[in-house]
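Let's start with one chain on its own, the form predicted on its own, as structure tokens.
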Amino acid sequence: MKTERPEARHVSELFEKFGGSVADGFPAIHAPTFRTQNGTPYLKAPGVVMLARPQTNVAGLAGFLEGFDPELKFPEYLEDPTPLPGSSQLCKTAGQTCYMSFGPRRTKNENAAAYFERLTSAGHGSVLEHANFSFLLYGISRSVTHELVRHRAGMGFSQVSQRYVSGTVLRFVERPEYQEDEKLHRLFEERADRAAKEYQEMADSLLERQEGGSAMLSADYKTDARKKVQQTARSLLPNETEAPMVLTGNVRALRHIIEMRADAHAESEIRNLAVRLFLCLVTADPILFGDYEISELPDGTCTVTTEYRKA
């Protein structure tokens, strides 16, 4: 029986420390909501919820494998006794297809970690592009999402539209630097209260003008009418406004995000997000993300590193 590596134990402890949980194989790290004395909601940490992960049907290869010379024994590929996460199995099958490595001399599933280490250490990360994961991200500010959506290759983003949502779902995000400083925390809460109040006042004022026949704000449909009010009022919202999104990415692209954004030199808020994203990914598939190590920085936050960057 294999012993658990020290960094794996640390990952598990950190996942639990952040409030992580797994339901039906889908990890999540939720973030609580706080309120100012005036009732304005805000969050202090990112929430990360895995929504989708690969489900791989290796048995479907039977008709393909049986079409070769029986002496090659390719159908034995389907009899491997070691189950893998769907994402690892998909990427491993993709890689072994490149070399038609389905016979008895192939790398077995029990050695999958070493197989992927050879690929990532050599920079052959293309097979990692086959496995995709989807997440709901919340408790993240508009400033963080402006950074995150720069990662276009291999990624998909669906972000909240401030044109179509009303002030009833308005929330804010407190930066880590403010949370331990009484004055900065107080100023943040005052700023959040003020932004929420000014947004509502502006929306009400615009609505009055719309109902009064303003040509700039007029609209034929209720949806368009709300949009014209909200798209104008949103100009008052700060970068601290929460901007939840659904993110989908392949493993190669997600690894790049982790390497760039969970780095010790990354901005603190996006690093907190990237660390949580990594914890959910490594919990779901400890093989594809098993080469990473997580460590604490002097300020108490964490960083994630790997020897095999840019696979």
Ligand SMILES: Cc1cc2nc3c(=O)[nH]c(=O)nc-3n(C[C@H](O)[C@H](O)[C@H](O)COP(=O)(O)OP(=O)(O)OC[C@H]3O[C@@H](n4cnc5c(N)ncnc54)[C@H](O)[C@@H]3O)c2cc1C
The other form holds:
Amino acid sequence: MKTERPEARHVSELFEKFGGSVADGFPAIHAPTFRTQNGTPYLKAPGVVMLARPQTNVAGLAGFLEGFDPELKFPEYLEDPTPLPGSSQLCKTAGQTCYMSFGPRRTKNENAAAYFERLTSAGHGSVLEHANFSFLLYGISRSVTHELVRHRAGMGFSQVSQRYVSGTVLRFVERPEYQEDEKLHRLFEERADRAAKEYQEMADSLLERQEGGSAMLSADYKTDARKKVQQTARSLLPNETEAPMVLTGNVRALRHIIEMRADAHAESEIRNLAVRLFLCLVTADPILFGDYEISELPDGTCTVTTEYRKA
Ligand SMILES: Cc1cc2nc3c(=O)[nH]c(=O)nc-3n(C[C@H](O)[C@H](O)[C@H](O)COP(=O)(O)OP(=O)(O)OC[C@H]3O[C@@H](n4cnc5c(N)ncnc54)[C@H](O)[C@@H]3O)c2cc1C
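Mind sharing the form predicted together with this ligand? What's above is the form predicted on its own.
Complete assembly follows, chain above in first position.
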């Protein structure tokens, strides 16, 4: 069975090093929460949790395959002894539908890695659009999510609304560069405390004005009133504010994001995120991401590369 990547051991070592775990087939890399001396919560790394992955019903092809000349032996397709991850199976079945490659001369599942290498190396990535993965991302700053949402093609985002949620869920993200430097770390903690305090004071002042009948802050409904306070108070929140989101992307789009954002020259916080996304994806499907290599840079961070960019 060729579903193992050559450097699979390296991938699993790094997945474990980042604190990764797999529950019921769903990989996750969680991130702990820290607190300043004043109790303001913050995170030092992105948390990545796979929420959804494809499940493929190959048996469902039976009624279709049985309708062709028995000499073509299409129903054999249902008896391939090598199981694939649902995402690889879905993309492979989609690709094989193009040429009606269901008979004995088709590429068998044991050669799925070579099948996808032929597609990605030739830039025929459209079959990769069938498989979608969803993730919860947290421990990521507003500046990282601003970069992430620039990826439009094949992506869906649902991000925390700073207009709706209140200061009770406010958390911050410490950049890697501040974590090892005593002074920069102290300044970060002071900033986080100050931002949380100023936000609360501003929200309280706005609420007072609203209750005092301010025309700018008035609203007919309670939710609208709360939004008017919070949409104004959020103006003073820094880029370091945590901005959790659920992200869904098809494999073609996710590959592009990994290539752009886990590149050695990418911004360090988004690279940390892209590396974790890659580790979860390659753990879930070692075939669709089988052409990627992950390596460690001199500063101990990681980068992900492939020969077949932008399939
Ligand atoms: C290191 C780095 C530095 C950056 N610096 C800046 C900066 O200074 N300022 C700034 O504004 N942005 C910057 N960006 C963001 C960058 O310009 C892109 O907006 C972002 O990376 C999204 O990638 P994409 O354009 O490939 O789009 P995606 O939405 O990821 O689309 C994937 C691919 O689909 C195709 N596609 C998508 N939409 C269209 C379309 N409308 N028409 C035709 N083809 C389309 C393209 O081939 C595209 O590459 C930077 C990105 C990186 C990685």
